[in-house]
Partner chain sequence: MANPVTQDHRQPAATGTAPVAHRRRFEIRSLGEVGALVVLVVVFGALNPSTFLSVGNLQKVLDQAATPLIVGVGATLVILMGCIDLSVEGVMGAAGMTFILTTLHLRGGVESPTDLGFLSFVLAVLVGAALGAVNGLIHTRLKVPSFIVTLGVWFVGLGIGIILFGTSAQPNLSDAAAQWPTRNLLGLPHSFWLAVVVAVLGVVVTRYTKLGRFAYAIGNNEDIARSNGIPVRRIKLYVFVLAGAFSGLAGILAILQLGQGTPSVGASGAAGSSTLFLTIAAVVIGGTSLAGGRGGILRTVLGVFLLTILNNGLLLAGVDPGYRSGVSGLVLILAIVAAAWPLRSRLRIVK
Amino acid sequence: MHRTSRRRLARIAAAVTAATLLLAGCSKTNASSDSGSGGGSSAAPIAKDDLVLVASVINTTNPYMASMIEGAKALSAKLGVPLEVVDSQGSSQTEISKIQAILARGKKAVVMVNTVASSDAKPIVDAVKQAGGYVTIWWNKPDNLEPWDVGNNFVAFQKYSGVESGECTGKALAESLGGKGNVVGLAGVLDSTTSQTRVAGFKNALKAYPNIKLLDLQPANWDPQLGLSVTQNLLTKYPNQIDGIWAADDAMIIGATQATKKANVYDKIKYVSDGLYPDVVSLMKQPNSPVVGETFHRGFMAASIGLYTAYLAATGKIDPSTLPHEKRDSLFKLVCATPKDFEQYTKWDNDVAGWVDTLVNAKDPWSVEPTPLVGQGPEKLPS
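In the form predicted alone, the chain whose sequence appeared above, alone:
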């Protein structure tokens, strides 16, 4: 047998052994897990020294994900608890396996996950619960998977309204075109409630503008490089026909603007997106910018809110079973931003640690401006 083959078999054997040990550990009754499938928890608070924070993001090329990591690092420094960052690289399998590996190391995990796909939420929640950790999911989960049906270890699901985002930017795009023209759209990951709700809001907004035609809608998976390539394909498919581009987030619109600049049509097209991130802010600051609408929310706020909520549960500061449902399946405040007013919303961007200080000092992750709790999910799609 070749040496390479032996090494490969050894790696496989090690992986199987690790998985077996993890499953064996998960099958035991854990004192930190809920006593029932959907009830409260009698578990004692976990000491800070026994905790590790885990922030799992879809990728690290998207500016929103980079901001999430920044917020998680600031919270880790504020709390004095070590942090593990999971780069899922756009892969559900990578996301789940990396989280399982951290759970198997022994410390109790306080986890915030921006799931790659909605279907990832259940296996992650189950693994964290079985390991005696606490998890908050951000953005994507199946609507029928509710924290109170799982128990205290699934502390909360949190997001900003996708429908509101899509409606906000869809209306801004249509108005910028005078209610007439052809547009294309860039969606996120197809199996993502975030993308699905934003697309639904976008399409709903266009109903009020019968002379706006949606030529095409393609997934670009929250990735700037895919945003570029998909837009290049659309420009080829619809030459000299595209008047506006809608994207479900800023990473993809950044790629789209790179494509239109290469095709020398950047200034002939209007753009809207979600997130109001630095590269897009720079575009909006330009005179007569074709970026005509955005929504404001921040990854560093989302990640630190999610991690801090799970941390409060792990350390016994809150009992999730006693919380109202809107604090466990939550919608946080989202703002429609325009070229006229967007600069008022970015004041915390250069002081992430300061905002995290405000969050922790408030001891209430649901009330901190500019992103307090405003409602309860799941979101209802427009009819």
Contents of the next structure:
Amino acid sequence: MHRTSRRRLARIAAAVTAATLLLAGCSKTNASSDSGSGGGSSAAPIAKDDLVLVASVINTTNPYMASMIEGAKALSAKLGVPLEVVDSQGSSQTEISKIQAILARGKKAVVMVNTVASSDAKPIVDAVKQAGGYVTIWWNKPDNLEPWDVGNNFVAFQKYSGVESGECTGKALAESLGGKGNVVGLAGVLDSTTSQTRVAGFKNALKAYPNIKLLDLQPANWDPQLGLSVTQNLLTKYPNQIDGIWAADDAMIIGATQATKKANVYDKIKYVSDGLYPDVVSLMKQPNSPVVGETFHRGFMAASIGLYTAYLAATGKIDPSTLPHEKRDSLFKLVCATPKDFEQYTKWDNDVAGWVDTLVNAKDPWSVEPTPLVGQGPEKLPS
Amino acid sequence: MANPVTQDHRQPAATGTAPVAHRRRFEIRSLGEVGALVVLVVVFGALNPSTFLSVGNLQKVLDQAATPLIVGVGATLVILMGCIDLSVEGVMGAAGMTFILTTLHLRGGVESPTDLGFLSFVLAVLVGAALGAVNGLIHTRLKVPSFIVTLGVWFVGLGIGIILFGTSAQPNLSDAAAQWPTRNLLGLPHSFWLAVVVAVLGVVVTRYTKLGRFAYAIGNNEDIARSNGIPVRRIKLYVFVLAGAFSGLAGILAILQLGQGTPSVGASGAAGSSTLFLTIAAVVIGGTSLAGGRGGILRTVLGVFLLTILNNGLLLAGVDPGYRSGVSGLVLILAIVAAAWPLRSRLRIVK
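Alternate state requested, the form predicted together with its partner chain (shown: the form predicted alone):
Below, the chain from earlier opens the complete complex, with every other chain and molecule after it.
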């Protein structure tokens, strides 16, 4: 028995050595082929056949995320490059490890990441750079992590202005109340910059309306259930006082309308929010809808613009190092939609492929209507 | 720790007389929690007399407590056996999605083709029970700790929910269905009545059925229970199935309350924290021992109300949201310390 176990040990040792040798061989060929493909990995354009598109989203059930996936799929079909969708399931760990797994498979990755948290941007950018891929980050990154400091592999950071969103919906709410009344606000996760900037914009807009009183501002964590229960609590706290509800995004305003419907005050209150999600569109379509203001921007536009920017860099069509800073830390145009004109924007929803066609034919991700580039980040909060 | 626990339950039988047994059942300790609850209600009532004690707010607190109450009944049964069920949110997601997709709903403005009516209700509860059975079977047959099994089933359930959701638009219930939970029957919301039915069922099971009594015995000491001829594996399986069914029911209720289908329906309970955290905290705060064998459904009911009222009261009192979770933790610790103070010498817990 002693001898067999020793023999087994020897056999395991041999297997391990063999495996190590194999692995070493592997990495060696990799290294040589890397240096063979012409100096720095970022300089030489990558052939289309060696590419894979990667779209990383926070989850797959939020309407905004579903729209991002739709846009990435349309771009993949248009470019003829395969697509991998990463579902982060709300977790930074899941997101980073899944992206790393795809990078390890060898094809050059063209990546668009809607980061779960700002702090994820750095490890993702580093991993993609090391693998010789190209990445565009959407929505969240630390202010001090700039693409031009990292190099060509971090092609761009892109987002819509939160301040502008908050100002747009705040103004619409105040106007709909004739400049007089009590409002409450539902913020997203408290430490999210997207929520902070939208709240700052909202408060800034209200400064022009001294007779609008912000009774309360509560976090509802982007969550319709919390939007529902927080609104229920606010309706109790301020009985018959609330004239308007503002939310940092549509998931929460859906919960809020659910709460006011339950309390039979739905029609007595005005609502504004960000995103123009399908459920909110159906509320706005009703005659005399109390939803009086929205912003229009789309996940499919964000995802395809982000992926396409990275794709242009990967295929050598653009050289990120020569781009102006506003094209690398970018704010895109957000539309303020009103009950009168929202349908002229939602028409894009029925033709995602057509919009992506326009984007690719323009060969310029920064100038496609309705969402051209409008400014440079990082975003400044109004004082 | 095991000793005082066993003694606690033997004593009434040993002393025999009915009044003593009755007093032991409620135990002095639960008076502490009742006291904490009363203090909370009085303090919040004094802070916002016009809103906190209004009928509307009371009804809303009952509505918000309903989901954690239903999950809490199942969780208590499992914890009484010295096991734990972490899968509740996954089970809620899978059952909730099953429910909404088989009942009348709207998706992207289009009405669903399938409407099983009441059957969809039954189907969703069965999905919950089936996931509970998976929990129970793997735990008892493959001898995997319940902590690990149910952690796995949590994500399996979430996965099922996400697959059922698919990639189309968010499914919505009709306004009529979404308002069912908050409509009142005899002045109290439907959701609360549902929770009352489940809680009464739980109390009956723990007090008057073999299943409940055996669950206590298993939690007290599994080896002694087994050597006394209690079919430990079967009882454990049944309890997990029951807990799964209750979680499934809670998933349906949460979807009804929200009026919208989402697999993460359990991830944020009405009281501001996730359903899993809220219910396990409620079970423990109520005084059910995580080691098993000691506690009960009514204690969990107390625990759920403590947490729900705390959250509701702090919001009405206008505590800044940034401070609220800290304040709520502090108040909770104070309440528990105060509740357990008369018993500190007897508990002898140093863990």
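Positions refer to the first chain, counted from 1. These figures come from a predicted structure and were not determined experimentally. Between two forms, the rigid core is the largest collection of C-alphas that superpose within 1.5 Å.
> After superposition on the rigid core, does the Cα atom of A313 shift by at least 2 Å between the two forms?
Replying inline: A313 C-alpha, core-superposed: shift of less than 2 Å.
> Cα of V150 displaced 2 Å or more between the two forms, core superposed?
Replying inline: For V150, whose C-alpha is compared between the two forms after core superposition, the shift is less than 2 Å.
>> Taking the rigid core as the reference frame, tell me whether G162 has a CA displacement of 2 angstroms or more between the two forms.
In response: It does not, since the G162 C-alpha is displaced less than 2 Å between the two forms after the core fit.
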